[in-house]
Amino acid sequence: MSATLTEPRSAHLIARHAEGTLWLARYMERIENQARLLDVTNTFARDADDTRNWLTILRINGDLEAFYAKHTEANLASVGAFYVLDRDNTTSVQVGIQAARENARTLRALISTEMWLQINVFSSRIRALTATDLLPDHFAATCGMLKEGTQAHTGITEGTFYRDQAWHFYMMGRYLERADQTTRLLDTRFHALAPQTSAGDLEIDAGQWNALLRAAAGYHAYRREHPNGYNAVEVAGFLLANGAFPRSVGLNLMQIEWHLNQLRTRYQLRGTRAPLERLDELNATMTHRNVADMMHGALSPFLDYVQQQIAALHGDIIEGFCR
């Protein structure tokens, strides 16, 4: 007797639930990204130019003005407090977990019990953080807790979230956030690292390339493909166009396209035309050759364009399905 797979029910997802699952994924992914950036900066930025290194995180998030409205100097204590403890900073971990939990609450009938319980426990741990947890002796452990909490959420979601329409919107939110964060990271850090002015700079450059890739959770994957050192074109191509690295922009855009096609063909949902057309154009530009061609001065404008298109893609999805 042969077994057959049962299709999920095809009733359309309520628009606000579609938007809520998208944002739940984005906020949880954002918390992990912030924790990784803070941890990597703390590990590699202990030198005489400490302020410049911490300013990098503020530039990646576009938060320089908001930060200096409250703080006079960028260092571990001030930047850590801004991103981990500040409930008025819209890009902080505190605001992110509050928004994620609120979205999860509205989705209680759709997400698994395990997802809901883990988010509540994780939220409580984050709300309990104090300035003591950001002291130099505790900072790495605090970042580790944040990364482990979001990774536990990712694993629980993978193992328990029912594969219906809500799951497709959740996954698109994850991939949108990953693609956006990778372009921001590369745009902010890349051009400061690409020149190698002398042989004496090679060791410093290697450490900073290491930090860039670790901030994108891509160090080991990159070294598997390129074991002989760092090359600017190869690093940019890896982060933008690699088809196997989980946080490459190209892979995440292809994943979004797959989920949109599933919503169109499996569930007959309208609203896919505009985002799919935008993805066609974006995917055509996300190639190793195109990245290599833009290395001589045109990479930053290209990354600005990609960031704008990712934001517009999010808007297309919201407009097509959630309004």
The other form holds:
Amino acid sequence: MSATLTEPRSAHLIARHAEGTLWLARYMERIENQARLLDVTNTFARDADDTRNWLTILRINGDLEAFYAKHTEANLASVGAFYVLDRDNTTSVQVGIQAARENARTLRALISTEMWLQINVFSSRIRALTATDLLPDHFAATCGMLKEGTQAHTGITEGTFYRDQAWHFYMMGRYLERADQTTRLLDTRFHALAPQTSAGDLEIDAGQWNALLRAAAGYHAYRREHPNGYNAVEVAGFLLANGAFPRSVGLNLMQIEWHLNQLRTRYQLRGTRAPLERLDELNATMTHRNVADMMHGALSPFLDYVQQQIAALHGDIIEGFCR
Amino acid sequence: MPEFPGSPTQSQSLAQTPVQSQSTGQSQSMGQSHSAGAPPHGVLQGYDPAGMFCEMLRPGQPTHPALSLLLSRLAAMPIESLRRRAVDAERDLLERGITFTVYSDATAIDRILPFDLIPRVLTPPEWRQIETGVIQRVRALNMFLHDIYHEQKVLKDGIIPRELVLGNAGYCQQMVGFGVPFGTYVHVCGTDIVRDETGRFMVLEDNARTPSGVAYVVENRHMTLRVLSDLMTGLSVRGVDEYGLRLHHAMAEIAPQSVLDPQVVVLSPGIFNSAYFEHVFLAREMGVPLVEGRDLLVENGKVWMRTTAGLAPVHTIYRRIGDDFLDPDVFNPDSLLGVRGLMDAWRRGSVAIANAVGTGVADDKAVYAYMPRIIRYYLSEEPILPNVDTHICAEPDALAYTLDNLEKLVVKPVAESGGYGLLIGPHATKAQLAEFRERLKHNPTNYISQPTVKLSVSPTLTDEGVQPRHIDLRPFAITGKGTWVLPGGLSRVALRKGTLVVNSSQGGGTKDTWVLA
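Please show me the structure of the same protein in the form predicted together with the partner chain, now that we have looked at it in the form predicted on its own.
Then the entire complex follows, led off by the chain already shown.
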């Protein structure tokens, strides 16, 4: 910010509201990722083994057990219902939007009126979804509605949310969730539990890479960076260490670091030490070279480590500012 | 049931009051000319207030050009257009979440308070009477509260029975001898006002604890501007947007004197409270944090809030939780909504609380009967806004009158601990009248009686077209050093035909209230 502009008044932010803001962003971001993944699985991941594709989503969310407690077969109807309609499934869109709305309600005096209004309307729309909306002829449109709703939220937030302390917590929540979701997505191809092709991890067919990148909204950007085709090292590097791709883990971590520094310098908040230290360590690993070094067998444990660190980072932020 | 309207402790529905319509179901012609302009036509064709005072047609009252214009615009509006706008307004309220949540079992349903889009209008002279009357009443309430918690002159002089005050459930021992800035106890007051068939304003009830509904005053205006701005074009209607500023100003005024830039907060029970929307509104309009009890703590006799930067001092708390839940150390020990040690911090003068604790005694039904005398006693003035005529049966003349006219009166118990039952004379059987007569003779001090009143009506959009429906008015007064009254107030309307109940759980709605400039 230019030194000549007026800084926001250093109004206090209630600790509970800071935490709620962070969660609001996470839930909304999560819904978008969920919709994106369902959409891509339905559209681009069609191959002979339909079940395998749907299982992928369940693996990403660690939901295999919960899913099979209710369903016998993983397909469009069952996985769709589990993630879009099921009010008992904590990773479902239904539960996500209700949690987002409840946070928004708590924060209603803090967020913009337009943000609240859109979340309120969006949540009723999601609440009204039924099995009919998940039929093959309408599934893509339903995923589109979910994506558009979350993107409208993102846009409204960008255009109306006053950029004082609460905004920094909001943005950290969004980036934490994005980073987490991207590692989960990568996990589906590199994790020990991931479906193995006969040729091994590194030679998944183009269709699979395609789907993976599209799920992260990175397909066209990747093509632009790598017109010559797919390569496991490059894809992993793109999703983890690219500095321009909005969903790369490294970029999201850097953005969190920027917001923490803003809170430290502009608001003189003391809670930044622990999360900044952890970020220092984590950011150092997000290099293309490091990713390349780990391609043969070490990537999966690395992704586990990154996921744990992201969760711990969330914990550091809550501990540092909200307790 | 939502806290507003229809709080079981505060917002008395009209049906629970002695004000009863005698003309329900009747449909005789008024036989009077419509002084506000041309005879009703268009959507107002066939509109018949049946002898009750109509806020729009105003028989026998001086007309006002703005009112005539409004009436002709309204009459010219096709009913389909009105209905379409009503549908838009309802959807808008739901989408904006201007709702209260009804919880039953595992489900939570968002309900809106129905909005009737035909405004209620008050002319400048009418508003002057309400404004000065409310200010007078708030002054008297505050002087009364100061007195009963200090010298108790009003009791010594026999203006009001001692036990009625000191034995009242709303009387708070902890407040005895404790002074508040400017002698202001009731910082926010909602005065429920009705009109009889001659158009006379009367106070039905004072709400001196945590009156709710002001958010609807402002939101209703915004709604009118969104869906019905063509009705308002060119008319000078006084604005309602100042409320937050005025409230913040008063809250800063009462903060501890040593603080230059006081931190004000709104204290809410949380998102599950039916009036939560209003709490959000108040915090937003004042630009201050909306906190819950768990966000505050008392340390070293001072109140702090938990922020991202650690503990930060709090200087004024506009609280929207009841006395009983405010401080588990002093009141209800099981309360999780309040703040431990808050009363102690308040007593030390490190924080201000609005409204003050212990104001419930002043808006009690029994004390209400004495309000005209209380006003005369402290201010040596006649009440600008009269009470509904009230006969205090403890007094021989009033008792005799009540016994003689029982079939015309509504009799109700005064103290919560005392009498029981309510008699609506015109609706009672001979046996009931006889039984109540005995009860009255036996224990007259427990009762008051009031005449039935034909409440005023206002044109309201219903399934049967535009019809007269009963309304009341709750203006909101803010008091720090001085008193300011928000121009307008909440007009509640009974949407069902003939019913006098204006609260939301009984199908009541609200209207925008226009005070003409």
